[in-house]
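There is one chain below, alone, in structure tokens, taken in the form predicted alone.
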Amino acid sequence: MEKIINGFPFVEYTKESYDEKEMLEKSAAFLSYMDKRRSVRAFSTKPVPKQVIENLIRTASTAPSGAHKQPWTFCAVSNSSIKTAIREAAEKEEYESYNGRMAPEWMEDLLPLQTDWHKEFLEDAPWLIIVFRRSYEYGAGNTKKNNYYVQESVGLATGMLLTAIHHAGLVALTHTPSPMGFLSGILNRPENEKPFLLIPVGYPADDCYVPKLHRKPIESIAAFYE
């Protein structure tokens, strides 16, 4: 059902609702499922269908955004030559970071993860999804039209992307080589797009291990005012 409000079309919102018992069960089940999500650095080269990646990106794009501007671009790369170019450029920046850019405290915090500047997953993973944030759009006559709450909007979309990847039975890594400007050049992106995250996506390798980590308890991450 459609309704016009102040000259703009609205549609009736319908959503399945649950009683308190069902809500508790569903929320607990989803928590348990999402708690199994982990960042992975050992990927299988097993291919993932393009249609799956398209569905993941479409899911990410259902995220809320400032004034519904949807200020994001998701570049999905499976081309091996492009992946190699991205790996080489990323490793160049990562080498500099691990050999002088990062403060000693940062290096110490990374020790439990056992990471280094080698990023073979950028070629092993069947897909790389590079998330770009768009600070403005091009209007008529090449004029600039601002987007709003860009960082927050793209962050929300990326969170939904990671959830969708996990839901599809795949794994991912939020990779942030710094600086990431090389991604704009390799992918020939327009001036209004800036790299936000580089996310390898695929299946875990057969011998995939992840650090044994513990999430903060609810008392450390939430405050309730009742």
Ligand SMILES: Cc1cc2nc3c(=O)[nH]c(=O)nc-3n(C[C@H](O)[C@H](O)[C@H](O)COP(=O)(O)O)c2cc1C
Given for the second form:
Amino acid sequence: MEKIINGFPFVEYTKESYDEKEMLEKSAAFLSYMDKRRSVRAFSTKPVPKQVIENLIRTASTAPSGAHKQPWTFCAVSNSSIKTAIREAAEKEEYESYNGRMAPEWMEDLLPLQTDWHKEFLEDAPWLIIVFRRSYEYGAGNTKKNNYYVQESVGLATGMLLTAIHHAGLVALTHTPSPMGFLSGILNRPENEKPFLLIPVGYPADDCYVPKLHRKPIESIAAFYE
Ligand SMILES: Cc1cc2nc3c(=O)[nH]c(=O)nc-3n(C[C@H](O)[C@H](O)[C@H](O)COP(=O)(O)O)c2cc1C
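Starting from the form predicted alone shown above, please give the structure in the form predicted together with this ligand.
Once more the chain from above appears, this time first in line as the rest of the complex follows.
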């Protein structure tokens, strides 16, 4: 069903609701499923079909965004020379970060993860999805039209991307080889796009271990006002 409100088209919202018992079961099952999502740093080189990656990106793009500007671009790289260029540039930045650029407190916080400047996964993973945020769009006559709440919108879309990756039975890492300006150069992106996150996607390596982490309990992440 469609109708016009003040000259603008609206479609009837398709409800999808459950009774309380079903809702409780579904929400608990999804929590348990999402609790298994982990950041993985050891990837298999096994290929993943492009169609799957397209579906993941389209899922990310269902995210809400300020004034529905959809201020994101997802660059998906499987080309091995581009992956190598990205790894080399990322390792250069990470080497600097791990050898003096990061504050001692930050280095200490990273200890339980046992990360270092080596980033094999940038070549091993079959796909790298580089998320760019678009702070403005080009209007008529090359004028700039600002987007709104860009960080929030792109963060939400990336969260949905990670959820979709997990749902497809694949793994990912949220990676920030900072500063990430080199990604704009290697991928030849326009001036209105800035790198947001670098996300290798694929299967975990056969021998894959992740840090034993604990998630905060509900009491320390939520406040209820009933
Ligand atoms: C914004 C952001 C940046 C991150 N950057 C890196 C990174 O550069 N390298 C890395 O190994 N992990 C990075 N991570 C992953 C976190 O270390 C990881 O999410 C955290 O330890 C919790 O582990 P989990 O994702 O397995 O639950 C980043 C995560 C976020 C959200």
